[in-house]
Structures are given as C-alpha cells and as structure tokens.
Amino acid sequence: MKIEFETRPLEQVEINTLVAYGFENAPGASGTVELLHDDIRGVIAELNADRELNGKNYECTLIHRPVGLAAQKLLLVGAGKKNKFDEHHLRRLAGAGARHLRARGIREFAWIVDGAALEGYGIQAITEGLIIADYDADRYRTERNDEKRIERVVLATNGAMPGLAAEFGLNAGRIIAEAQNFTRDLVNEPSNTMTPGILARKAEEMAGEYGLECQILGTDEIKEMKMGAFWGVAQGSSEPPRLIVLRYVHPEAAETPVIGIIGKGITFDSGGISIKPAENMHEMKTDMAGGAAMLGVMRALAQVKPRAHVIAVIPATENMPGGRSYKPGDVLTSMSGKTIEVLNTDAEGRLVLADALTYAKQLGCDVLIDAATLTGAVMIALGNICTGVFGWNQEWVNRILASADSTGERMWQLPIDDDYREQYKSLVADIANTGGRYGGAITAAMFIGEFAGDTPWVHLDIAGTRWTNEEKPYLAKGPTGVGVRTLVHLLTHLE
C-alpha cells in the first residue's frame, strides 16, 4: 500500500473516494466533515435528518458524484460519541474505511486528516489502522482477495503542510504496522508449512534482511547446554527444535538494560501425551504467536533504531505424542539446574520457556519480558479482549500497561502472590509443571516467574488475544498480531 501526503483543498483532490468522518448525531457538523465545504455538508445535515446515516461507530455511508468535489465518490465513516474519541479510536475508523472500500473494490482513496492529527500521534494512529485493515487470512485460497487490496491512499491535509512529526508517524506507523502483519503472517501459518525449522529460516531471512544479529541453536546445541525442560517437549517431535537468538544493539545504546524479550514457539501443540480434545486443535497452529510477536517486534526495531540493546529468544519445537514423548510423572532438570515433575504434558510452554529465561540471562539480560499463548485460564478471567500482564517488578508492569495504553492494546494486569506457590509443589521435584485448576494462568505464570529470579520480569498471556474469531470494522477474522505494538512502544521509550 502506498500512502503519501496531499496538500491541495479538498475539493481539489480528484480521487476515487474521499473519506470523512462525523460524530453521532452530528455527522454533518463535526470531525473532519467539517473541513468539507458547506454544501456537501448540507447533503450530509439531509441524510442525517431522514436517519439515513447519524455517525455511529463504523457506520460507513457512501455518497456517488459529491457536489462540490473532485473525487468521484465520498464516504462518512460514523466515529461515535465525541467524549470517547482518541488517537486510538482513529486507528479503527482508519481501519473501518479502508476495509469497507475494499470490499467494494475500491482500490484508492484519500482519507482526510485534521490539524490535531498532523502535529500528535494521529498520523502513526491512521497509517497504522489502514495497513492492518488491509490484510487478511487468506493465503491458501485459491480465489484470494487480492484483487481487493488497497494499492495507494492519500492523507488529504486541505492545504496544510505536514511537519517532521507528521513524516515521522507516517513512517513508524507503516514500520509497525508491517511488522504486526509480519507476525500475523507467520501465525497464520499452518503447522506443516511453520515448523520449528522453517520457523527459525524465516527469523534468519528477517535478520539478514533488516541486519540483525541471528543465531540458530539445533539439537546437539540445546542438549549440549542442558536444556532439560526444552528439550524435554521437544523430544517426542520428529522435528529437530531450534533455539532462535535476534540481536539488536544500536550503536549509542546504555550498557543497561539489556532486554530480553522471550517468545513462546511451539510451532504446534496437541498437548503430548496429555492430549488435548479433537474440537479446535486446528487452532493449535497458533501456539507460537508469543515467538512470532518477538520477531516482528525485532522487525521493527531494526528500522525505527531506537537507541537500546535487546535480545530475542525464541525456543521453537512441537509438542507430539509419540514412543519418545516425556511422559506424566516424569522428572526433568531444567537448563538453570531446578527439577520439574511433570503432571501434564499439556503445560509445556512453561518449559520451553524455564530454559529460554535462564538462555536470557546467561546472554546478559537484565531485564526479561516474555509472551505466550500459555494458558486457557486467562481467557476464562479475561476472555479474547485484554492480555494477561504479569510480573515481579512494578516498575516494568507499569511500563508495559503505559505502552500499551499509549498504543491501544488493551492489557490488564492479574495479580502473583508467594500463596500460590503452594498450588505447584512437587513432592518428588523442586516443582511441578501445573498448579491445577484454580487462579491457572497466575500459577503458570509463577513457574516462569521461578526461571527469571531476582531479574526484572514480566509475562504477557497472549492465548486470548493472539486470534480473533469475529469480523470487525477494521480487523479480519484471525492472527492478530498482539504486542508487537506495545513492545515497539516500550523499547523506544527506554529512556
């Protein structure tokens, strides 16, 4: 998609369509309809009147051969209630436009932008919305909906000049967004074309592509390091896992922190020997959105340029049922030398997880982030609408809820309490895998939480928010590409 600033008054800018968007119950008398001259206006005031249109969410009208203006065709995006509109509500309405022109095979359009959104975050918010509105899981079909792509849009400043705060949303908003499609791509996958070493190939072609430091970690590495509980899930897979290490060091960054930013990767997960239930495995395709998050965030960076050090680490494998599979009941030592009993094969991402925090901070990291698709429980407490926050140190759980209230990802932190430590003893190990039933995603969490130690942490529980059911306005159905934006955010705003 090609997205470029256009200076001319509006009713100068010849185009396919024009988008505008109103409040409710004054959808010809605000937003940037009022930058529309007064008789289209009056048009709209008409519509309005008749309750053709009045401005609710997404509500999307289409007015052909508008008077007074060049382009052939206007569309009035309603944005709502005033007192609840922000940047990232004009993210959506972005989103909606754009989505609902291309179901109809419009393929260009010029999206007027206010003053308010050239000179704050509203251009980043705009370019953001329209690239994701732009996708869809849709790869594997043979009649695709690429003929329905948007190709080029215009963000239609009626004769204002953008400045550099304007260039540069424009340019980290399509940096990010790209990225979070990146991620949506690869979780998107299914599991016979995603495996943990096709998985590891594409983090390399990304690395070399955007110049990051990778290393790929095989078997023989991983059993040579002692990474007991990683390689314990792995071993039932006939896929090799890979161990994926990204580095990123800009050249003025502080010798502190390091971040590790941790993603889980099982690339797919029957649940092992504790098998999970026929209805939905499809979905299991997906259990490696915390891995893939990771690397559209390195993505990202890589090309914003922020001024840090972070480090991604990706333990990547299946989790099959199968002669060599681990087993319930048995005892595995974990790369930091803590012994785990096993009592559910099923709660594997804590594993993979237990030795890739203990890998971090063997590399140097002082502070450890992590995602993953760990638990059902959080979507119990949370369902599909905010991701589980968890972690030892105030101080980066409040960093992480900032960004993702400065980005729009909606995130909510649960509590951790020694309490719960009790749920997961093991009478035969230093601890067991699962905690049962009760407050699950804060006991999964906590086992984690064991790997990291004294070394800030926090934990994002993705599994209710990596997928989406449910067609929006402004999003398809599928991957999600969750916290790409928060952690961009974040590790921008380290200083």
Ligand code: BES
Second form
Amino acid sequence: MKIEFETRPLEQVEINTLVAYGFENAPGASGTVELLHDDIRGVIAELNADRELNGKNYECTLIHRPVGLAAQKLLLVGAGKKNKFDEHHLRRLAGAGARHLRARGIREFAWIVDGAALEGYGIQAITEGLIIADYDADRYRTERNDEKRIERVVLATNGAMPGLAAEFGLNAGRIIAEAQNFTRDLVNEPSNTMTPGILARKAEEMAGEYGLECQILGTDEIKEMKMGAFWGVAQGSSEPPRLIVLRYVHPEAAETPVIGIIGKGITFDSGGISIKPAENMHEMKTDMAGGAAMLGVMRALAQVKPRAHVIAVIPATENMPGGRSYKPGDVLTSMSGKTIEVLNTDAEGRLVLADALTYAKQLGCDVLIDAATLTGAVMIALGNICTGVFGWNQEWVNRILASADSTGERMWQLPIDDDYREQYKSLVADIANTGGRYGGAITAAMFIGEFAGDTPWVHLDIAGTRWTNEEKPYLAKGPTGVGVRTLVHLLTHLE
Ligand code: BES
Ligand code: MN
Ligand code: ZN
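Next up, the form predicted together with the ligand. The previous block was the form predicted alone.
First the chain shown before, then all remaining chains and molecules of the complex.
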C-alpha cells in the first residue's frame, strides 16, 4: 500500500474517493467534514435530516458525484460521540473506512487529515489503522481478497505542509503496522506449515533481511544446557524443538538495561497426555502467538533503530501425546535447578517459559518481559478485549501499561500475591505446574515469575486477545498481532 501526502485543496484532489468523518448527530458540521465546502456539507446535512445517516460510529455512506469535488465519490464515516474521540479512535476510523471501500473494489482513496492529526500521533495512528485494516487471514483460500488490497492512499492536508512529526509518523506507523501483520501471518499458519523448525527458519530469514543477530538451538543444545522443563514438553513430539534467539543492539545503546523479550512458541498445543477436548482444539495452532509477537517486535526495532539492547528468546515446540511424551506425575529438573512436578501436561507454556527465562537471564538480561497464550482462565477474567498484565515490579508493569495506553492496545493488571503460592506447592518436587482452577491466570503467571527471581519481570497473558472470532469494521477475523505495538512503543521510549 502506497501512502503519501497530498497538499492540494480538498476540492482539487483527483482521486476515486475522498473520505471524511463527522460526529454523531452533527455529521454535516463536525470532524473533517468541516473542511469541505458549503455545498457538499449541505447535501450531508440533508441526508442527516432525512435520517439516511447520522454519524454514529463506523456508519459508512458513499455519495457518488459529490458536488464541487474533483473526486468521483465521497465516503462519509460516522465518528460516533465527539467526547470519545482520540487518536485510537482515529486509528479505527481509518481502518473502518479502508475496509468499507476495499469491500466495494475501491483501491485508491484520499483520507482527509486536519491540523490536529498532523501533530502528535495522528498520522502514525491513521497509517497503522489503514495497514492493519488491509489484512485478511485468507492465504489458503483460492478466492482471496488480493484483488481488493488497497493500492494507494493519499493523506490530504488541504494546503497544510506536513512537518517532520508527520513524516516520522508515516514512517513509524508503516513499520509498526507491517510488523503487526507479519506477526498475524505467523499466528495464522496452521501447525502443519508452522512447525518449530519452520518458525525458526522464518525467524532466521527475517533476521537476515533486517540485519539482526540470530541463533537457533536444537534438541542437542537444549538437552546439553539441561533445559529439562522445555525438553519435557518437547520430548513427546516428532517435530524437533527449537530455541530461537535474536539480538538487537544499537551501537550507542547504554550498557544497561538489556531487555529480554520471551515469547511462548507452542506451534500446536494438543494438551499432551492430559489431552484437550476436540472442540476448538484447532485454535491451538495459535499457541505460538507470544513468540510471533516477539518476532514482530524485533522486525520493527531493526527498522526504527532505537538506542536499546533487546534479546528475544522463543522456546518453540509442539505439545503432543505419544509414547515418548511426558506424563502427569513426572518430575522435571529445570535449567535453574528447580524441580517441577507435572500435574497436567496441558500446563506446558509455563514449563517452556521457565527455561527460556533462565536462559535469558544467563544471556545477561536485566529485565524480562514475556508474552504467552498461557491460560483459559485469563479469558474468563478479561474476555477478548484486555490482555492480562502481571508482575512484582510495579515500575515496569506501569511502563507496559503506559505503552499499551499510548498505542491503543488494551491491557489490564491482575494481582499476584505470595498467598497464592500455596496453590502450586508440590509434595514431591519444589513446585507443581498447576495451581487449581481458582485464580488460574494468577498462579500460572506466578509460576513463571518463580524463574525470574529478582530480575524485574512482566508477564502478558494474551490467550484472549491473540485472535478475534468476530469481524470488526476496522479489523478482519483471525489473528490480531497483539503485543507488537505496546512492546515496540516501550522499547523505543526507554530513554
Ligand atoms: N495454550 C493454553 C491456553 C489457551 C487456552 C490459550 C485457550 C488460548 C486459548 C495453555 O497451554 C493451557 O492449556 N492452559 C491450561 C492450564 C491448565 C491445565 C492449568 C488452561 O488454561 O486450561
Ligand atoms: Mn496447554
Ligand atoms: Zn498452551
């Protein structure tokens, strides 16, 4: 998708469709509609009076041959309540307009940018909204939406000159949204085309393309390093595991902190011997969404080039039942030395992450941030809207929450507390891998935290937010690429 600025007066922009938005109950006299000339605003007010439109959220109305405009059509997007408007809503409005036009075969349009949007995060938000909206999970369909993908969008400034902030926003928005779509592509792949080996190869390819250091460790190294928890999960699969390690370091980065971003990379989670029910098991191809998010983050960092030092660690394996699988009751010795009693082989995410965190610390990480499709329990607590955030170090939790806020990804902190530790005590080992049904997202998070030790650590449970089964006006059904925007924001605003 080409995105470029256009500074001519709106009336003169020669394009298939010009897009403007207006707020609820005043669609003819608010939002970017206000920048249009009187005649066309009169038409909009008339449509409003006739109740054909009223500016409610995401309402789209296409007007042909709009009077006094060089554009062939005018799309009016309802912007909803004016007091709820911010750049996050702007991101969604741009997406909703884009998806509405795309669905009608219109692949070129102009988005009107007002003075406020030219400053701050406006241009970045619009750019992200457009690129995120122009995605469908239809790779494997013969009838694809390829012929509908948007070709060109002009950001029409109505005479204003875009400054440095606007140019930067366009560039950053493109990098970040494309990274998010890259993550969505990885998550969308089924487990037969996204084995641990393939995920590692994709990571290597991406690293090569963008100049990141990349190291892939296989079965022998995983065993040699005594990653007993990771290997416990991996031993049941015919697909060999991979430990994916990527490094981004800016030549002028301060020596500390080195930030470790660790992503759960279960390419298929059958549950293992504690097998899952058949219904919805296919969704477990997305159990590497945390790992995929970290690859997206690294891809974006390599292009934005912040002064930072970041190491991504992704333990990738399947979780399968079979003659060589780990079994309930087994005791695993983790890389840290802590022994773990396996009470349920379906609680595999925390096991692979335990060793990945230990490894990240060994590599010299001063801060650990993990993202994982860890628990069904977080979906009960927060649904599909908010990612669950956990951590002992409130300063780093707050940084994550602030970055989530700045990028329009919704996240919510859930508590952790020493009193919950009782729930995952074991008779025969140092710790058990499940803590019962109650507070399942909390005990799972705390289990991982046991391996962070004193190192500041934040855990994101993205089980609910990794995928959407509902099409939104601004977003296709399928993988969301959650986590990429928040973490890229955090890692580009460390100074
Ligand atoms: N990958 C699942 C969690 C999950 C569930 C992600 C639904 C996305 C959608 C995880 O490995 C798992 O199976 N967790 C168990 C833990 C339990 C056995 C303690 C769960 O949440 O049921
Ligand atoms: Mn599981
Ligand atoms: Zn899992």
